[in-house]
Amino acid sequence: MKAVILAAGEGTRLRPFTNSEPKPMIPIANRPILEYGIDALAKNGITDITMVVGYRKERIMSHFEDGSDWKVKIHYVDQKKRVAHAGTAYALSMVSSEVQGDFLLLPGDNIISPGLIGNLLDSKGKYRLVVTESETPSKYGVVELSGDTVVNIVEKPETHISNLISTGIYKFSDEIFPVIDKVIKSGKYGLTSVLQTIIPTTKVTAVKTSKVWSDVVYPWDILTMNAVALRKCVSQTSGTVDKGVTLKGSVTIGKGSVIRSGTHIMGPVVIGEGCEIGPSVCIYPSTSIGNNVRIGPFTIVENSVLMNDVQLSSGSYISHSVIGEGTEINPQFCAVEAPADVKLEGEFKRVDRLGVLIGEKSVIGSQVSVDSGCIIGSNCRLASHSTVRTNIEDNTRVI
């Protein structure tokens, strides 16, 4: 069987870590979201791919390239935009000339566990979606069922229904693009719209899975995202461990890099390569530091996401926080995590606990602190001694 992955998605409300990187190549336990799902597919046998990219394609495919590193094929097809607001249909329709009989249909920004597609593969219908529950379903497509009958679709409720959601992966057959056809001419472009045109003549079974899934939407979503994968995570040590260093649980920690004595870790932690902790640093779960990174001496960090090349000074104090890539922080920095109301496209979200959220190529002067859940965008310059109490956008000198 084929499988069609949807990775064309610009991920606007995840700005600014996509503002130079597709969604699904954001880093979750030091792995593109987007290997989570391949690799799924793999292990279920399933080798085919036909990858839809768009935005940012060249970083998806310059690191995937056929899809050998991971024992698939991979032949990709460029959804190129004619309508103002491209939806899931719009980009499934890219394929129709590709795929031939039944297929699985996969996002390309979730975390997708092998057992899930499993699932999904040993269910029976024709058509399939897999559903589950969730803690936030207003940020989804509430389904109803009648038995295992999907019989509605309401995407992104503002009154509460259940807490079943769509995952949005689903097993159709190559007849379903004759429909896609129709809806969008009717001027709708999303996959909840084609749902709705079928459920009422086709039976659409709904396959409920309490496996690993986990989606990303906002930028705190790489967090929670973070903690999930992190979960399945073992130990292993390819790099270099100095006398007088504590680590408890799983830890991983990779080739080339140096952890220095009184240096403390405890895991869930993944560590990439080339990296130089401590001395005498502090690393709590849920946090994952990525390649070629730098942690100064006396320094915490606690269920955060450090992506590559940032430089973390001496002194400072991270917590549920995600820094982007080659962003650089000087001493006695501080973002503790609190409740926090982050603004973001006009809206205040409430997020329970959040510290800081900071792009990529950002330079953090000395004794700076950061109130809960700002945003501070790419290539900002802040003066030491800074306080920030708002968000900051992109290309922002603060003096």
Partner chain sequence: MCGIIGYTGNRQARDVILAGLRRLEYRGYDSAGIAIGNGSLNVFKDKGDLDHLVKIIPEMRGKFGIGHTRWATHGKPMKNNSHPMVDCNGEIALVHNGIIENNVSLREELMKKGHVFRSETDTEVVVHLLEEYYDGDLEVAMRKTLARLQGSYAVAAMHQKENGKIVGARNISPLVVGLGKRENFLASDVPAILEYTDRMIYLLDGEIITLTKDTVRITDFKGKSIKRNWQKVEMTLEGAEKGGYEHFMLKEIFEQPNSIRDTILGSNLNAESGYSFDLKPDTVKIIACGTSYHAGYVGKYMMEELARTPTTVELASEYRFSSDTSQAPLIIGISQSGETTDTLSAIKTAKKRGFSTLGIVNIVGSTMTREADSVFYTRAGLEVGVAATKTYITQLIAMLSISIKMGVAKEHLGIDDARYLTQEMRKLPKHVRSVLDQSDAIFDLAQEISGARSMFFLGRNMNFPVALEGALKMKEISYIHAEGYPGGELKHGPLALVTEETPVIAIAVKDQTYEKMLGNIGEVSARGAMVIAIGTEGDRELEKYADHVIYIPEVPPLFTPILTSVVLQLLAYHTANILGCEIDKPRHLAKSVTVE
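Right, the form predicted alone is done; let's see the coordinates for the form predicted in complex with its partner chain.
Left out here are the partners and the other molecules; the chain alone remains.
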């Protein structure tokens, strides 16, 4: 069977991390989110994948190429017109000529486990939808069932209906395409609308799963999900570890990376390729460090995600933070975690423990300190000795 993955979206709610990286490419434990889904398919023997790409498609194509490294065959379809309201149904309609018979449909920006795909394949029904329980159903499409049949689906309901939500993972047949065309013509672009159209006449089977599925909705979800994914991290060293380095727990060190003496790393921690860490750096659990990252002496990093090409100078403290690709941080930077009210899309959201979220390619001067829960955009320049107490927009110069 073929699988279609929708990976054309931008993921605006994850800004600043999606300013130049599409959401499916956000790294969780040093692997793009999309990789989890592809892996889950491959492990279930599904190797023929059509991927709808759009926003920053080059990042996706350059990473996965033809898929042979993941033992799958990927064919790309470019969703050229990113119409303002283009939704999942519109994206799926792009592949109508590529797909015959039954097929699986997956969102490219969710973490999906092999077990979940297994559940879906093992169940019966022409149309199937994977549903799962959620503590916060109001963020998702909520599903009402009668037995195992889907009777209603409501996007982000304001009143409580049920805790069962749609994962956006389906088994369909090509007969869905004429329905999609009709729905699109009526000016609706979401798959939920398509589903609502077919529910009255066709049985859609709900496949309940308790296997891992998660969606990065807000930028700080990157940290939670990273911590979960890192539990599977193994001890493996392809780089150079100097004498006098302490490694505890599971620590993965990529090729060409150098860990200098006096460094203390407590796993689970994953370190990418070509990094230079230490001397005398402390890295505490649930930290992911991308490729080509440098961390200078006497710096402490805890429960954080440092993306590719980040440079951290000496004497800094970074906890519960996400640092975007290529950001440079000069000496004695301080981002302490604390309970925080983060301002996002004009609303304050409560996060239990959060340090700072910094977008890509920003440059932070020396001795900068940031209040918990602040978001600093991409391409910002912060002068030395600044104290940051609020969010900072992209491309801002703070002097």
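Keep in mind that this is a model prediction, so the values were computed, not measured. Take the two forms, superpose them, and find the largest set of C-alpha atoms that agree within 1.5 Å; that set is the rigid core. Residue numbers count along the first chain shown, from 1.
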property	result
Post core alignment: V241 C-alpha displaced by 2 Å or more between these two forms	yes
Rigid core superposition, K349 Cα moves 2 angstroms or more between these two forms	yes
Core superposition between these two forms, C-alpha change of D215 at least 2 Å	no
